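Given as structure tokens, the chain that follows is alone and in the form predicted on its own.
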Amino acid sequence: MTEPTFAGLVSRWYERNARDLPWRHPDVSPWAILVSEVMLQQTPVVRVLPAWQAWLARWPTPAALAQDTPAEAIRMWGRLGYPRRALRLRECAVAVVERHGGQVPDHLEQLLALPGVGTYTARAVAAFAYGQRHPVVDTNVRRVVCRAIAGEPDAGPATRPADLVATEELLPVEPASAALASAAFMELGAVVCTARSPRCGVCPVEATCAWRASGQVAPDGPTRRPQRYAGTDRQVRGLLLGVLREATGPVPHQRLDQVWSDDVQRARALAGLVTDGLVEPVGENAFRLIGDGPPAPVPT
């Protein structure tokens, strides 16, 4: 009998132990999978779940979102963080409608050409929505491959072309099996082969793991230094956006001044929101979410 492959062992484990996440259900649309992949970037599953469900209840298709305003996309994004993702997702919906008749494309090159869709997201949609054979490589997958195959404790902070090659070499030839393996690698890294506290005793590839065989231990600290939030411009931007999301019209500058006491930092954060296309000025003394109403008058 042929020994099970690395992908076979991890896929078998996944079929028995995978978390029951709604975007993994077989009847979920490619659009719903695309939305989940965008939301899950740098955001924990527990925070994404209610936001994903609310988003799709309101905009179940790309066409539905494309017909709404950028401001409403920002409002619905809520406090998921990195709100430019909401704008990119709406721009993506518009492109899907204009270029592909409202259907998320199933060709990798077409996915990569969509606004806000990068190397990871395009391959994730192609694999998980369309069952194609592509290396889907995020931080969790890189860690699994680096440890189990290369024998290193961590893969570093950024995905390299070599990571795509190394992962693709592990995928089964048959597309559906490869798509399953891609999901399995990701799940293993998320819940077992974690960065700080790997649970090697329940890992399906512990017996063949090169990192375990080398006797190495996990790094003493995370590869990336945790980002401070309190007191940063990110916090101030979030507070300003919170006020603007709740408003039904332009917000006077004086109201925004109450959000943060440091005038210089508050002005810098507000200017950053305008530069990022999330907020626009209305006249000289008010602001609103981008596209939240008739076009703002152009200063003369």
Second form
Amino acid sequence: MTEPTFAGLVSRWYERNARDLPWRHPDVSPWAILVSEVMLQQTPVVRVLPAWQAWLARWPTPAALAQDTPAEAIRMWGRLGYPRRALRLRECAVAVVERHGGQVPDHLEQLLALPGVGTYTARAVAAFAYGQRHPVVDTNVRRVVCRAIAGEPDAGPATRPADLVATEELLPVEPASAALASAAFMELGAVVCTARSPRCGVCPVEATCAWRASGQVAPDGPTRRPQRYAGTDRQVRGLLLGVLREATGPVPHQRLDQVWSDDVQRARALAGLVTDGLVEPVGENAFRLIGDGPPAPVPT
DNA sequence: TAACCGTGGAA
DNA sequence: TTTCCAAGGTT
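Right, and the form predicted together with the DNA of this protein, after the form predicted on its own?
Below is the entire complex, every chain and molecule, led by the chain shown above.
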């Protein structure tokens, strides 16, 4: 009789307490899982649920999305935030069709090469869609491992190679068990070992938690700068894109002028949207979502 | 490395 | 009301 491992304890807890999220169902395609992972980047589960359903109902395969316009992808994205993700997801669908015959690849290197897919998302798809053994490290997992193993209150702002190593050492050898453990770590961080008010009373590894043993030392020093939103270019971009998203086809410059009074900042935000490929000019004084209609006539 | 990139809900 | 933060990626 050996002691249960850390991963074993968390996995056991997960099997009994996991939320019933649709992208975790066994019959879900790798494409559907990839879509969920991209939508979940910096975005709460409750907001992703309806968007994910609608997206896959419209574009059940990468090929379906690849054939539609960027403008429609941006519209379907709705108010999930970070609309560049919609653009990247469509580019990703195009790449999957062109490079992989329409099938989401199952090799880490191939996944990493896809637009909008980084270290976390590539590993998440490899593990959750294909059952491979990879450390899947997001903000939840970093926090769980940091607290339970290292005994520190919080992890750093970005995932580092050391985080992957530390997490990999916790994974069971068997691939399917490792994938399950990865999902379990994430769930624990999302539901129990939360950033603000951890529910240590219901934690399956409270007895061995290094942070708990230390008396739950508070974070030391100032954390990262709280990023303001009101008054930033980000907010102005959001307002501008909101108008363009609701419109069909070109929107007169004059109508965009109404969303923000500061001419300089508004122009900068609009230029940024164009630079990012979300918006394009139509003629001299109108703009539209990228690819929303036939190409503007080229003067000869 | 650090700044930038949306949005909305809870504390 | 303000602050925090939510399955990151890109440059």
